[in-house]
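Next up is one chain by itself, shown in structure tokens, the form predicted on its own.
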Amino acid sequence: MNGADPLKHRLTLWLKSEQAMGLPSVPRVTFSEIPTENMSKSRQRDIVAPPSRSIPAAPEPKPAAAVSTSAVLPLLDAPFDSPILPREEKIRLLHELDLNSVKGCIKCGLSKTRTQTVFGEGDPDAPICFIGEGPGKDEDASGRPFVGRAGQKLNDMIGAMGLKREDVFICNIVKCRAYLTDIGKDRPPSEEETLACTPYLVRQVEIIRPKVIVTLGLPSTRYLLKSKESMTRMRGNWYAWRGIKVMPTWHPAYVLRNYTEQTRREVWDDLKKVLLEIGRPIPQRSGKQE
């Protein structure tokens, strides 16, 4: 970044992202108000997430005491404080988010190469939300998440839990396919693309309010947990994001590439923990793991 302050660069991208969504609550902050030079690295990492947007509108706030400029933006792990909504209201808000914001989004360059956006699908009252990295070729063509080979494996994983695809919610960090246009090969979304798109994801999760998020693979796990740990270290352990429990596990594509008994057993162990957390019985399974 040619010597530029990396935190200010991330804040610039976040502010542009929020303003592009037309949100009146975006704080009017100048970077001179945020003394990053003398701020600890742990504190800098805290100032990276967009604020939750309560629904319905919160009552008029009481006068508050002055706060330090380092607390202008909320902490990443601040729980959602908006009320849990009725099913019909969730359906309406998700539909409006997709129709009015996601489908026509031009906040990053992926809008120029996509066939269509991939919002996500499933039960708005789902106790479990599966979050992957982004759509691939099949998803870009269909407009639905996880419909290729990896999607079939995810269906198997969900089925092994005694659930159907319609019982959970499935989405991705970014809503448009990121790929190398010259060779047509998928690639990870860039930091700029991720920061531009993830306010949509945050809003989706706030509306759905699942009991558990299952992150599929390293990119989605690192985005939510802001960790540089390896997937081997993180998978199978409980974490929390915005007041919601998070269980990282292997991406279905990784399972297909490393189709060993150990990998399949690890995924199943992770999913059993999720079932126990949401209060569902663990189905009896015979033979090898899926």
Contents of the next structure:
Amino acid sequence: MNGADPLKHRLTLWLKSEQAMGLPSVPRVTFSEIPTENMSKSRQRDIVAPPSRSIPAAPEPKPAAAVSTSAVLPLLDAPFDSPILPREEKIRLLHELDLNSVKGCIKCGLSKTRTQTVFGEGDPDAPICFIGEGPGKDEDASGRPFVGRAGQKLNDMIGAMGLKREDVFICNIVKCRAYLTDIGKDRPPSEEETLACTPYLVRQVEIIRPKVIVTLGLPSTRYLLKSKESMTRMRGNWYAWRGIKVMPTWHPAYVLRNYTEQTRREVWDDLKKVLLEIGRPIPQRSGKQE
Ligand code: URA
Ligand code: SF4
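Return the form predicted together with uracil (URA) of this protein as a structure block, the form predicted on its own having already been given.
Then the entire complex follows, led off by the chain already shown.
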């Protein structure tokens, strides 16, 4: 079905990854059978195709036409119920998501000012997923998350946990750098930008299925918890999002700006809770590590 038409091929891959995730709003259709307006409603529903053989069985989504809004909306907050995928499949789907959807994305204005998108990186079987705010200047230049000063700090935090960067997954709430173009200063993503970009994050997390998500700073914490509370109130407490435990903690850039014993102790307290949750030993705090 790919053949000579690259657009059709990319759309097919995208549709397959949607189907693999078992999203309720994506009917299983094949290209030859995409419903058209002039078909009868019942014919449109009847052409839902059988699952593709190359994709592990996911719960059969209902055809979109048959699902009422009230049946769909609660699913957005319900625990993920698509299958946990084998490592190879996760790698393939993450790569596909990046290549077919994120890299060329123009869903929001940040596409106009970015150098490149920053998908995220790490172990697709990671027990922990760290979610930051968005790429900064260094990340925009390199295409990799958390590689600047805040990234060094995050590396220290991960190191203090007795882990390596490659053991976890690191990504952001938006995939393109948000900054004030006139003065070159980074800014938090707007609500509109967050709304446009977060379907990618949801998909990443759905593929990876970490045991714990650590949200770094306000934007990712507020997005996942749907809360307007302050970090002071939210950090250090367990929450759940889509069936995954969430531990909010200070953003490493905030730690660098407020390099006090209290801030550092709070981050360490939060990370210790995460280690306990994933059943890892808690290293002795050296005082230098984080
Ligand atoms: N700050 C973030 O929130 N994310 C990055 O990738 C880099 C800095
Ligand atoms: Fe697309 Fe996200 Fe970049 Fe906006 S920030 S252009 S939604 S990838």
